[in-house]
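First comes one chain, alone, set out as structure tokens in the form predicted alone.
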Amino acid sequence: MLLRASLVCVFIRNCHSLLDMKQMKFPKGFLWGTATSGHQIEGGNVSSDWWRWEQQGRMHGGAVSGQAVDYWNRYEEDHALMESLGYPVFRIGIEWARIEPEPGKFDREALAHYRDILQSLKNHGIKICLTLYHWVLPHWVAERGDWTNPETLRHFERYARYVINELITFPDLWVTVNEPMVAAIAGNLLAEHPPFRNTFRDYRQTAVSLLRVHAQCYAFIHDAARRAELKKPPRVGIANAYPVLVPWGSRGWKGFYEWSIARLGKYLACHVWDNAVDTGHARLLNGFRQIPGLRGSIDYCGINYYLRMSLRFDHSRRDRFFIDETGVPPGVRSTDTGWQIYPSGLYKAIHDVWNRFKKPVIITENGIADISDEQRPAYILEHLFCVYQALQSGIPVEGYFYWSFIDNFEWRKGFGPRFGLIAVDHRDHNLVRYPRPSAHLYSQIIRENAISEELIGTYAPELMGPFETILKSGNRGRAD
């Protein structure tokens, strides 16, 4: 009788093991969420530099953010939708231009409104990741030279202290600055974003200013948390962009030029910032002078990852240093924005930041422009395969935030690209929200805290082979 019972127990354990092998199980407490920024969804950010540039017709097709998707007034509806879908974390931004529309004059009503928004998230059981700076400045700051003006640091310090002290009890996570090197490069080196400059001096000054801003805010947040005697102090990080840059592969000197620009671009876009936070100074940007409070000033590594760029020499692109980064090699999938889909780049980004900082990793943005929602399910799953493999290799990845919760104003591209799990047409007077099928896919992943064989078969059967390969490989290694 004992022998029979033992055999039954062994059989049950083996059955459970077989079932487990059909799942990619994520750690208990894994942070599943979505992300947005204030200017892109709130609407009516009239005191900002981006608003002014929009009115001047500087966006593609003359796009203006206008009411966007009116999150400023419809946040309660959106939070209820998040709760119903089971999205437990929301990354949201605070707009400096709303808080301080004129120098030294804080808008108490705007701050109270943000408090209402954050309290609503708490009421719906949704954790908060709060971004302090996501590219948008008050217009009065931009007029005075933005980040190239040393006085901007003093102005931002005043704003940041005010906001942090008022809102310290709400966020579980803070992002001090979003994609700081994108702001430095796109706005000051490539003239793609406001303020549309293209000098290395302005790139350098902006990058150094944002390094100082981050170090200040890191200290302010932890100081405010101590004074508030929070039971669980919030964690502070940066949401950095980590694109994959590769040469196109032209022959001869053109190929060497592509290779050189790819290496330089990666250094300017990623390594300069990471080196500075790791060591406390940015030699290329700031010489050997230490930036006070910068060294090691992250509690987690935030990764924004979207694409690979293949850099091809083009003699007509003088404005882009003779490089065309928009080409897609034959056989490579791309999004509605023409971005190459390259999931394994996410694994590499996770691996690289872990090796440098040895701090927990959170994917603070990852998403796809796909109005038809045909590619989004596979896109999400393939990138989560990479997150899973990083976890299995021993890297503490603590969360994944899909960009974006809802269709938004996609900067210079306007409302054309649709990144949202929730569809909304900005031309619709009622701005009706429609969850896409991928919204329900994401809900199921979160509910099960896993990717199952059944889910793959339902939403992306073409991924069954890679899914089984990863499981059969002993859940080790990298995604290809």
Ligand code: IFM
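Keep in mind the model is a prediction, meaning the values are calculated, not measured. What we label the rigid core is the largest C-alpha set whose atoms superpose within 1.5 Å from one form to the other. Residue numbers count along the first chain shown, from 1. First, how it differs from the form predicted in complex with the ligand.
- Comparing the forms between these two forms, the C-alpha position of Leu431 differs by less than 2 angstroms, with the core used for superposition.
- Positional change of Leu455 between these two forms reaches 2 Å or more at the C-alpha, relative to the superposed core.
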Second form
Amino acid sequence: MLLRASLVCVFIRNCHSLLDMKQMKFPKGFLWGTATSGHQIEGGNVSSDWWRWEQQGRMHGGAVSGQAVDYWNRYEEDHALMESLGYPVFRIGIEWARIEPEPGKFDREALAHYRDILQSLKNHGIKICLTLYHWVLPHWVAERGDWTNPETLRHFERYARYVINELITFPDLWVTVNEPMVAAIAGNLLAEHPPFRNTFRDYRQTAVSLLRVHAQCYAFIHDAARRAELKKPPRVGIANAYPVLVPWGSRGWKGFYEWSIARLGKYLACHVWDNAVDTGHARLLNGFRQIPGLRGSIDYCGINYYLRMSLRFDHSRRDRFFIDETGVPPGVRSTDTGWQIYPSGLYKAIHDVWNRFKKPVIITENGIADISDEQRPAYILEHLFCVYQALQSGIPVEGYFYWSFIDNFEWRKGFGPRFGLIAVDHRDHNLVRYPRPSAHLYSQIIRENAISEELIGTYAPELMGPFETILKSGNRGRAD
Ligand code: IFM
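Can you return the structure of this protein in the form predicted in complex with the ligand rather than the form predicted alone?
Whole complex next, starting from this chain.
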């Protein structure tokens, strides 16, 4: 009797999968993952510059990172949850301020703790993508002029060599620097992030320093991997932000101004960096001087993609070059942070980096602030649809990491925006983890290694037409 029942079950399951053939299959071995950074989830990063600025009340509403979601102590629980949800890759960051809280004094316990975290990920069968610098500096570095002080490069080199040598056996992927141009622009041109400056000189110096840091780390990681005789050397890249910037479309000279700033902004935010890595010269930033080791120093192109911004002239925004970027044109969907949802920008970013570098592409961040979790399923599916289209056009996109695994400290905005697949109530001192419904949706996509008609029909019906067209065209490309 029992045998017959289980045979019937197997039969029904097989029928179901035969009927459910309408799927967009991703390539075998596609790297599905989630992303975070140290300061945003660990808690207690007390020797960092951000911590100090937070204590001085510089964040919105006086927000402080405090214990964040206490990942520093609860990593084991989080990794077990990640494993149970079936998320195969985790992008995390390591905090320089923990490793070297005082100049030249390395904290061996902190390093051992990071080692435990990485080992725990391995034990749970989760692959690691490790970020070396994600915007946060030790306080003592910030006090001495951060990236505008040439000495900082020497200090970072010492830290990076130490960490890379100690941890080389763990990561499959490394991110040297997260969104370098956001750090340079938000901290030095727009005075939005620490160190809250607004001069072109500081922007330029910061950008050049980060390019140098990246080139150094690229070489260190590969050297360390060679010395450790790793069977499979890790791959090294940058997680770069590629927002879409468009003019609002005002009339007359205001429109021309918006158009010019959109072009300049895109240039300063994305092209300067990509040109430099492509050619080895940081044009505009430091004349035509070459940066040693920079040319071609990426094994993959890391894309962080979130939004489109429409830039509107606003004479009251003197501090922001008379531009307001927060407007949302009528009919355009937006997130809890007021960011315009614009999935096709991801498709364009993939094409642009591929055309320039001809290196595999990994989406190192993509996500939405959505406390209700009502928009997240469609957001994920729409962006994955673009990834799929890029695959179909022959571009080797190798992975996608949703930002964020868990609700994070969202920099100046504190804990307001909720990007996590896992919800945490920061006011509850138990910091209980609650997977949002979309956490399970993401598990399903990963399990099936595909987006199914059923999911599209339920969460993103506007994609049904293009979905059918792609399936009719043979669903071939790089997907298996
Ligand atoms: O939280 C940030 C992250 O630190 C860098 N990329 C964008 C995310 C969402 O704003």
